[in-house]
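Next up: a single chain in structure tokens, the form predicted alone.
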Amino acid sequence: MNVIIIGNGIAGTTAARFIRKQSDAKITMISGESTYPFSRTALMYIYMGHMKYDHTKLYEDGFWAKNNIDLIEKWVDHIDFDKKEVLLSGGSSVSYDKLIIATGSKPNKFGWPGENLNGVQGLYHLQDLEKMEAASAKGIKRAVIVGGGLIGVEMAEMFHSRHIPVTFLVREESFWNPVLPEGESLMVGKHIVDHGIDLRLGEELSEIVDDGDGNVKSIKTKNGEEIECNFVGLTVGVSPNVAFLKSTNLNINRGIQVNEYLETNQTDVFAIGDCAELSKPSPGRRPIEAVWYAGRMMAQVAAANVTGKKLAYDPGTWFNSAKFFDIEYQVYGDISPKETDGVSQFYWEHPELPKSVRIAFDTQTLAVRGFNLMGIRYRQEVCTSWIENKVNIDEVMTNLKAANFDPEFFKMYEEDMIKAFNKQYSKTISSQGKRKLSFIRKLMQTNG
């Protein structure tokens, strides 16, 4: 059996290996990003200097032969479905009798005027950090970034790293608050401001000025302010990459549609990672997740089914985990941004550094639903073993230092939280029923 993965970013590279500890099957990964796969999410730190380029490699440059996998360094062109068949930059052609599409995202455009400047970039690829070098070593005098989301505040960390100037510009009122609730959104819109950011929330870009030989000079905000810059990072999300597979018979929606099996509408075709779309997404998923452990999740289901087994995908409770300059961020199962019916949502903030812990819990059952961490740090097994048995608030709370793993010698606030909860709800009551009792009466006293 001759295998193609197009893509070697977590996803196909997971799959490859996975496919590898399963079969004998001969295995090709085309990828025209670089020729060993790196971590994409180190990118960062390549730049800001804390690592090397050969630091990033996901393996040492012999594992690939050592393990019978073949690397092609090229972009692919187009995929012939009905004669099996990829066809790469140069002219060449590789057949399969099964194919992985893994492509990943690619930074999203949205038609501002001046946005195919020089200067004017996002940040995902290998590419986009060598431009960014590229442009830092001729010298940039300010940066503006648009889009408040992770990878926007990634780019002004870096840029922050080698002091040079930078103007963010956030279309909401509040830092990412369409994913933050209110009190982390402050949190972290404060911590920008407070390590020299330019933050400008409510404001958008409208149009990027040319100097006159294809270069940024300036941008103007929908405001009307003319800000000067060489530099514009775009950073408003981002989109799957499948732009050179609309052509064909793939059935393509925002992403390539996929279902449970990760099987695409073409025999022996199936697509994994950002670049994939769940035609039938798991109850409070999305159908994209863009997320680098979704990928890795996917592609051992699909390494199963290429190697014969029948292994629907099954993403489990929700995860994710970030850093906002020195906040480290993470959250588990269902954590709204807004208040929902049927669902209360307590929360502890340090009243001097940047540390809060939210936990979301049903109204009615007291059942757990999800947590939402900054700079404070808990174990992923211990919070979504509670979120996934439904395990009671109080119980919890009782328990909440199990679920701590911060440094031995960093301070634990568990106690504070305690305190907390309990002067915001009611104390434990033994008998369940009585709990829920006690606890609905001060709820309603509480909501007046």
Second form
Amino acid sequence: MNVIIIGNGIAGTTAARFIRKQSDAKITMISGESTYPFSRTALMYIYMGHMKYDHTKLYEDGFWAKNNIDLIEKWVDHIDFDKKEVLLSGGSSVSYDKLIIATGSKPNKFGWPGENLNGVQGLYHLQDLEKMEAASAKGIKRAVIVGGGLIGVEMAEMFHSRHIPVTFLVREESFWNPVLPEGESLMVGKHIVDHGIDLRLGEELSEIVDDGDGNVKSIKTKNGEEIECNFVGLTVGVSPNVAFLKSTNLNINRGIQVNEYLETNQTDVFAIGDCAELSKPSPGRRPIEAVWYAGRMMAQVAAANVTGKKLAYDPGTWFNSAKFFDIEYQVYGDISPKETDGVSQFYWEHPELPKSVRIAFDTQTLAVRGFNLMGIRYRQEVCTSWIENKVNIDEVMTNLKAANFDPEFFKMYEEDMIKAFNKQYSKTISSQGKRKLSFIRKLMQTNG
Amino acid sequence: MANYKSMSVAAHHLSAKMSILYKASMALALVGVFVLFSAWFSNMAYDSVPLLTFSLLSMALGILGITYSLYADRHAGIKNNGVWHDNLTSRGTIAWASGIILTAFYVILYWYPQVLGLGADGSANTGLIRLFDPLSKALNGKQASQWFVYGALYTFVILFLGIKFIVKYRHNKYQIYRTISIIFFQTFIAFLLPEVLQSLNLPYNDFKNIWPLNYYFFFDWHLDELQANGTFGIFILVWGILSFLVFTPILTYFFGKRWYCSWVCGCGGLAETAGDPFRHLSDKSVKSWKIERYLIYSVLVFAVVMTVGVLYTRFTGNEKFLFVGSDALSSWYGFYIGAIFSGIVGVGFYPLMGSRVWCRFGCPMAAYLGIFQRKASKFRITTNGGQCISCGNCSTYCEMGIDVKSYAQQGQDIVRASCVGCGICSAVCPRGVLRLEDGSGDIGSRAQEKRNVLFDELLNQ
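Given the form predicted alone above, what does the protein look like in the form predicted together with the partner chain?
Then the entire complex follows, led off by the chain already shown.
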């Protein structure tokens, strides 16, 4: 069997590895972006000088030859699904028995005047980082970042690390509030401002002004303000990177349409990761989840299907993580940014430090539904097991310490949380949890 | 709308002000170093007390000023901005120059102490060593030796760069506590206590320097010295034997080798403080891991064979041991391992190969501890489910050259003989994936089994 994988991001790479685990098929991974797979999420750390590009490679260079996975460093121009052929830049082509498309995303642009000027860009590909470095070498007096999502805050941190002033335009009235509940959103906003970022909430881009030579001179906001800058970061989300396939018979909506087996409408063709759009996503989940972890999980399922085991994609309990400057963020399960009927949310926040824990539970059944953590690390296995087994919130609070994953000697706040919980819900829970591995294992056996 | 008081302009002005303080502090510290050099090279009839005080004070204030300017106006958090852009920390010319100067210093220290001003056969010291005479006399009643100078500077560096490290990681209690521990053991157990013992006419002894790191423990002259000191000598002997035979296995079983390597040991202490800016320079390749295993266990075997030889000769009176004399064995060990490996390569190469070259490739104690850690210890680094984003910060900042990411991205726990448990991988992880733990049971299965999140479970259904 001859398997071609287009894209060497986390989805493509994981697919290649897991197919190799299951079979001795010929595997070829194609990417024009980089010779070897690297961690996209680490791009910011290269700019900040924490790491060099080589450190972000997923495996040592010899890994691919050792595992008999061929790498082709070329862009793909076109796919002929009838002939089962992938056409590469430069005119050559490769044929496949099974094809996995994992081409990821591209940064959004919404047709703003000036959005194609020099000095305007997103941050997704390695080439975007190279462009940022080139712009920085010329000197950035002020950078304006448009869009208050995860990439936006990463870009702000990148410039901040090099003492480049940043104005951060965020459409929402409070930072990332489509995802973060009010307490966490306010905390992160304050943290960003405390780092000296000029955060403009409730502000949108109206146009980017040309200096006459095709470079950015300034931007204008919808409120009519003009801000001088020579770099504009567009971080208003991403869309599936599928434009090169639009003229084919591949069924594309926003992303490449796939069924629960991650199969497209073309025989022996799969799509995974950011570029895939599930025609029937699991309840409560979006059809496109442009998230590192989702890409990795889809890849494992696609690998099973490619090697002949019929396996449906089930992303399991939602989880994600990020870091806002110095605040680590983890989420497990279902946390709504707004109060919803039938769901109660318990929220504890440290009186001074940027640390908080939010736990959602069913108001009627008291089954725990989700955890939102800022500045405190919780154990995924424990939280997920509580959520999946619909464990009662009282029991969760009783054993809450078992979820704590902060390093040794860190102050644990679970007793404070339990006290606050008791007060708020008139309960008399006392802390019984320990974070010793033996306790956790026992706890999870009882849950399971 | 959320309303924040904007400090947007302030932060950038602050950093400019801080950079002035940084430069001034750096200059002050260099003045202190310059005074050391001028005492060394000039024939001035200087007065030791004020000159040494001035030198140490300006170096101390310089380091504190640097610490303040680097970390004070910043939020507590990971401070690795620009590490790979800075000449000194990315093997630039300044790094090479520092490496050469450090190496030269060690060569002189080990083999040409008279160059530092050591008085021949008990005659008065000159140069750099004379500068430390008053301090030495105050502590042990004798004039300074090159080892006293080295010990004093070593302790000074661990103390003040230890403070810098604590401020850098002030959000992380694990780092704070273990650095306080390192400073304590270096200052009181390794430096002051042996000096006090000498002033009481008792044998010099560093109670935390355990055989086989302390390779001369069973040497003839050392055993003679202990024998000549009655009960106290026997106490040191018993303490030393218990340390490697009983304390080490027990403590390593419960806590991993970190109890020694990053909480107690002086070599580790210097690596964690003075060496911290260079921790990312260690080689992470599988090849270097292979070299590491060959080298470190060879040194351990060498140390054991050499010690057995020395004891054999002592008890049988037979000098010949395994084709060569035990004298030859022990002097080779002292030269190649004691001096060249642990000193010159171990510290001199900090700015080029990272801070733990000796601990990783050479230390027989680390090898001994590592065997327990790998085979019989509760210690491991656990991975938080499937949260790893393969960014590589953990591997990059592992001073022991462990490719932590290669485990974390597969959801595997990490149990490696070489891990000194410094906890930096867990600190620099931007997703909170790693945690150092002393867990019970199933250490092997948790570490070896590739717990690929989701996949294995699905296939097993």
